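Below sits a lone chain in structure tokens, taken as the form predicted alone.
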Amino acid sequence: MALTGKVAVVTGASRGIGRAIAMRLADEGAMVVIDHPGDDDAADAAVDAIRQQGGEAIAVKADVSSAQDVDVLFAETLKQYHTVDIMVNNAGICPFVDWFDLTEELWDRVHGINLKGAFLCSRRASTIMRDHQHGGRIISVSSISALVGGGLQTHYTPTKAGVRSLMQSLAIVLGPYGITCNSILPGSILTDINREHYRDQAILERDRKRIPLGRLGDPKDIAGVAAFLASEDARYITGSDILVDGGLFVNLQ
């Protein structure tokens, strides 16, 4: 119960990678508040998850791509718990696509979720870290692909690279006032992001091949590493990554 008495926000915590980030801090004793983006079932089921473990949460729809909605998000997190001491940036998309068939839109709608959703909500929850004076921790999840490039994610990639890079300034710009800014890089995680895309057995065993430890990741093991750079122990870590892909990057061979 390493974060009890905290207050996290997780955005796009109704699935995936961020439903297990939330359950895990709120495992850890923290009261988590779930952004969505509209799927409703999947929040309160999140919500009930957690408190049926004896956890604390809400949930709150929010496009964080919108000033306004981030706005709302953090407004309804004040007015349930009064602070916030963790910020996880998760919510991302990824529809995979040809670049000679990628939109404008498309590539607005990407970027919006992904880096310009992380820059409202960092700025927002640490202007409250800031003005309530007690530190606070705020954790990206990037990717590999900040690292590499993906030829179906030439409007991904760039997105996850700013993210990383966001984690790396603001580390410079909040150390000051005791908040700390990393960013989580997964690799090959099953999640509903691209689950279509593995159901083609031949590409799902290319990638197990690949990776060292003979698997996908689960998004178990993202919220881990959440938890951990949440956590006490990691307070004098900053303006790094960590990079969670069962060794796939290192394995050129």
Contents of the next structure:
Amino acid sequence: MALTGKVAVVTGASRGIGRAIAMRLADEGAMVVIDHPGDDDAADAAVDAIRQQGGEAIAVKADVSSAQDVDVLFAETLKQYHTVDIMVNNAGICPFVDWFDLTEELWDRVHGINLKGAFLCSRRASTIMRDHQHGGRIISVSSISALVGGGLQTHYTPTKAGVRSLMQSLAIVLGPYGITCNSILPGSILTDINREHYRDQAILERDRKRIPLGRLGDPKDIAGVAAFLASEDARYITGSDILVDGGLFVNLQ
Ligand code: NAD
Ligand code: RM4
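For comparison with the form predicted alone, produce the structure of the form predicted together with beta-L-rhamnopyranose (RM4).
Now the complete complex, all chains and molecules, led by this one.
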């Protein structure tokens, strides 16, 4: 119970990696705000699952790419739990698309959710942490895609590099306030974001074989790292990132 009494906001937490992070932070004693973009049933189910384990959580509907919605997210958080100690920027989308079919509208939507969303939430959370003078943790779910390209992800990889870079710059700005800012770089984790892509067994098998640990990741593989970065044990880590990819990145030759 490393996080007893802490308040955590996790974006895009009704499913996948965000849900696993929310569950794990709640297991560690945190009160968790489950942000979702209108995924009411899944968000309510995540809240129920946390409460059944004796934890504390609420769900708030807010599209992270909208400044107004983000204001609602933090107003609800303050109303219910009075502060924010841990901000997890997790919400993200990646509709796999050929470069020549990529539209300006899709480019803007992916940037709005993945990168601007992290900006809006980090700005609000860090302002509260600074004003309440208790420090804090900002943890962003970037990606291995911050380090390498993706042929069907030309709109997406720049957002993940951007999120990682945002955490590096914020580490400098927010260090004096006792706020650490770090990124997690997951490799390939089987979730809704890539389920359709991996329906092609040939692609699934090709990617699995590239991973030295022999399997795609599970959301829980990421949740444990988020809990560590949120904990007191990670107090001297900032501006850093942790690659959680089963060895995929180093397997080049
Ligand atoms: P997912 O599709 O299961 O989860 C994405 C979540 O983001 C969903 O809960 C969705 O409702 C939410 N979301 C979408 N648009 C939103 C919006 N406008 N406002 C708020 N929430 C919104 O996929 P996932 O794999 O769990 O993805 C979570 C994060 O992990 C993403 O940022 C993704 O880029 C990153 N990531 C995933 C992988 C992977 O292989 N699955 C690898 C690296 C990084
Ligand atoms: C990740 C990474 C994964 C992919 C998801 C959608 O950042 O590129 O391989 O499955 O995005």
